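Only one chain comes next, encoded as structure tokens, the form predicted on its own.
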Amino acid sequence: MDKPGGTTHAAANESNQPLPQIGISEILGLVELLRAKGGREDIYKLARELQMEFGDTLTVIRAAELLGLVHTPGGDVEIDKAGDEIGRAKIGDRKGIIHDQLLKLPVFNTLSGFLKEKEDHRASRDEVLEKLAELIPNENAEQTFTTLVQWGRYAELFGYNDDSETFYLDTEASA
């Protein structure tokens, strides 16, 4: 049970969850398919319909679950409230919903706070990789960084300049 004002054990465990190596478009595709099927479908049937390897289907489902868009009772995948909202939303609104869902994930929330503490809301790629290694020590920081940048860019939460290798808080999109 959560203690008011304190860090919970569950939150500490969540920060160690690896980010699935999957794009937002695949996650949104899953949500669209589930909505078309009435909000719930058997995982094996989904894999066949998506024409994906079963393991790849599970990765997409895991990512959608991590974002709070679906849950997996038994052998089914069922859309959650946020997933239904995303399915009905326009593109700009989808970005806002994903933005809010990302900030519920400890790794995104921690990095957002880390960047807010910096005067110019920027950090070098190496600083972020080091932070990721602390937050998710048993995962490949490079792969996590790639997903972090892709998801963060989509949600207009983070940006990354490849030329200067600078990771930054996307304050322009928020303003």
Contents of the next structure:
Amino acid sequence: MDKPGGTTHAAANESNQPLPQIGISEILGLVELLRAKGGREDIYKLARELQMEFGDTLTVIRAAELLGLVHTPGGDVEIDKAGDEIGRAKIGDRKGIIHDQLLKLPVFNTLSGFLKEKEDHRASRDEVLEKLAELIPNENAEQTFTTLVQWGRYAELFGYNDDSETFYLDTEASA
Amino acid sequence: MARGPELFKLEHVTQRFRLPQGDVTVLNDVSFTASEGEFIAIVGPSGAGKSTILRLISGLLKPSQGQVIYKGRPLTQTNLEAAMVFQNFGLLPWLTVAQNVELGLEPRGLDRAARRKRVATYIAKVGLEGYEEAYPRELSGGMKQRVGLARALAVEPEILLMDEPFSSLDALTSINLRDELIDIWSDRDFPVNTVVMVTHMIEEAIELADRVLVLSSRPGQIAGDLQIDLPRPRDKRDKAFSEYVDKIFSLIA
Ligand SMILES: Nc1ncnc2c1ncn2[C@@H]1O[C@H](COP(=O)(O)OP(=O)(O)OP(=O)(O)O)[C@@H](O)[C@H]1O
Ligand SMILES: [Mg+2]
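Could you drop in the structure for the form predicted together with its partner chain? We only have the form predicted on its own so far.
Next comes the full complex, and the chain you just saw is listed first.
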């Protein structure tokens, strides 16, 4: 079910792509629906069936594509190997797959590296926003920030405390 | 899941509310018996008294007439064996995810260490690890409802009551939560084995439940009681599935 030529993400080499405002649950729902449909569906039909705006449907599909879970040949959306795996996985095993997919994205990879390099494995919200502005120039970093926190938390790539506005490597969250 | 002995029953329950313009009868002579291990869905039009039935089972409301029998005894106070999941999540905004999940545990007399352990277990069960110290405002609807579910499950209730748990979620998120609910429910070490879920979506009822109770419009009466004999996972496109849809639809209309 992979794209010809390998499993590279559509966006993996575009380091300056902002993150869409889409939650993990929607992406998982899309993957589950596609699996139930045999792995592939016309995007227009999918939007109609879900009674969603075409543009909104496309935004979810793009988010899943960014995560390497689906790709979009022609006007269709088709599930990828990682998408199929996550659809089949139990709740507890889904995080690991998203974790691995996120690390293929420059924004997450850079941020995770940044936290690892820091002595206390922590960074403030402002530091992260600064990093984001470097990674995704010409974009409103705040917009990407929400998704960054949501996806990163889900995958346990890093934690974020909104009271102290601090990021930390998630291995330390269980303290 | 195998059907066990009787867990609770409603016996000739009539529910009236006193309003300034006079009494309204919301439920009229409703009787049904639920067995341990059943997943029951209640469908019916708005105002039919679906949420009222859940409140009766949870002991928050006493019937005007008739009675609710829980494990052989009339229910006279709050039912500590039941936990509820709400349409609008029912989270306290000033508490973190972990604190919200812990809420139901203190009244049930668990000490601190036991509470912590429960919280961790059920946060993991619903896939919320990593969100422990997040606040509801930071969460998407799907994640909020996972918190609602974890909080209900954490008390390890005998019966899980869900009032339209997916209806304030977008289409894809509700597909995801239904899928994960089936996953959780079919898990062997899931402590809860009886579920009563209210929904106004007929397809959702057939997808999830062993049995569907159909309420007529106000005053609610049992207009149908159907066993759903379909293997899981269920496919909406199956002929047998749509026959159930048609049947329930005709009972409501
Ligand atoms: N405490 C109360 N006092 C007065 N009226 C009430 C009370 N609780 C419920 N009602 C009324 O009883 C009727 C049935 O309510 P209930 O919430 O059980 O219906 P429902 O089937 O859950 O409807 P919906 O699909 O809209 O959620 C409604 O008309 C409601 O306004
Ligand atoms: Mg209701």
